[in-house]
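Encoded as structure tokens, the following chain is the form predicted alone, with no partner shown.
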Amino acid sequence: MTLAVIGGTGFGAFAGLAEVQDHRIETPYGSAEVQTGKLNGRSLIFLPRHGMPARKLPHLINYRANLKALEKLGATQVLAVTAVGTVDPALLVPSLVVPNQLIDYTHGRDLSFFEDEIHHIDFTEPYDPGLRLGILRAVDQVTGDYPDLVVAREGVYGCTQGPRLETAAEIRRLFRDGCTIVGMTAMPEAALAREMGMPYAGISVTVNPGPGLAPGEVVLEDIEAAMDQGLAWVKAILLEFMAAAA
């Protein structure tokens, strides 16, 4: 099995990625940026889902491009990483949450590579059951050497359009709706993993509560904070998984 991690920008380098080298792969759906190297000794793919340098908004992700480009590459199972905001007045922040499902609330994205016949997906489960657990599995292991790494273990995934935060009311109707987290990047890009037969799943780090959540406005100097520590978190679950699947 080939892992492929797509992740913030730098998020590579920030794991330890060596031996790296970028490739711009070309698909039917245009082209995609993305790295390849070792990470302890294991073969991973990485790609930084708001391009090298970052500068693609997330409605403007070519998706479709992205994950034909891991395929070309020979990924078989996909783990994305995302910064989300919290929905559910309960999580905290910094934390790591694995979700379960999701609620698609975008519009005007490509949404399939089936344009000129009638395909339907099932998605019931958007995200591998079978990859979660081993990712959970991983977060087992390493919980004892991060005492302070708080984890849901399940959750579900409101996906807007974005690139703007959202409002207080709409964070509160997300979460009447039953989401527990709010982030713009998980559609696509899940259902187009599920299209492909390739094994998806995802690992949310809670960077800010969700406007109105909490006093004042979102601080993007707190954010990074959050985000520095949760993608501490992540490096380690994505070791000691990458090492449980060798």
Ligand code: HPA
Second form
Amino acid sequence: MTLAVIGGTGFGAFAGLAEVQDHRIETPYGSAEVQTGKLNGRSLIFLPRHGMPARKLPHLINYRANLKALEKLGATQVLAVTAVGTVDPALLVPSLVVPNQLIDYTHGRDLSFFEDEIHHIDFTEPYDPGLRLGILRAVDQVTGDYPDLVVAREGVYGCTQGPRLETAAEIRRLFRDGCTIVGMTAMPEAALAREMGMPYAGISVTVNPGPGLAPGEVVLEDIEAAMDQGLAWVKAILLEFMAAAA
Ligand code: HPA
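Given the form predicted alone above, what does the protein look like in the form predicted together with hypoxanthine?
Let's see the whole complex now, leading with the same chain.
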């Protein structure tokens, strides 16, 4: 089993990735920037979703090249770390969500590998149940060490097109639709992984109350503080997950 993590550009270094090698992997869909290295002595593939340095907005990410590059490097499962806003007013910031469902509000993205063949993947459960279970077991192992850690064991990820944040009315609509969190990158990533038969799961860090859920505008400095806390939790869960998979 070789785990690949797709996450924010600094997350590999933050998580303690050692013996890092930078790769530019060519695929039929374009190239991808990927790092390989060791985390606690075990091989890990890390793909900075927004590039190195971070520069690609969510709607401009080459999701197809990214997923194919991970497969080419030997990844057998993919964990997607994402920053999200809350949609369910009951969710805390920061907290973690292990989503089990999603709703796709994106448009105009390259969302399939099938171009001259009719093929419809089953996507009833967009996140791989087995990989989710492994993540939730790791969550259970680390919760004792982090008294402030709050994890929602299920969630519905609403994937918006961005790059702008949502209006307050859009957040209310997402909640009526059944979403609990909102981000911009889960799709088409999750669907492409399914097309490849690659188990894919996510951990989302809530970094801001959804627009309109708290007074005033979304403040970037607050997002950064929540992100730092959330990623420390994700790091602990990742290390535990890898140790358990050893
Ligand atoms: N909306 C969409 N994507 C996001 C948000 C948000 O409020 N916060 C972080 N990613």
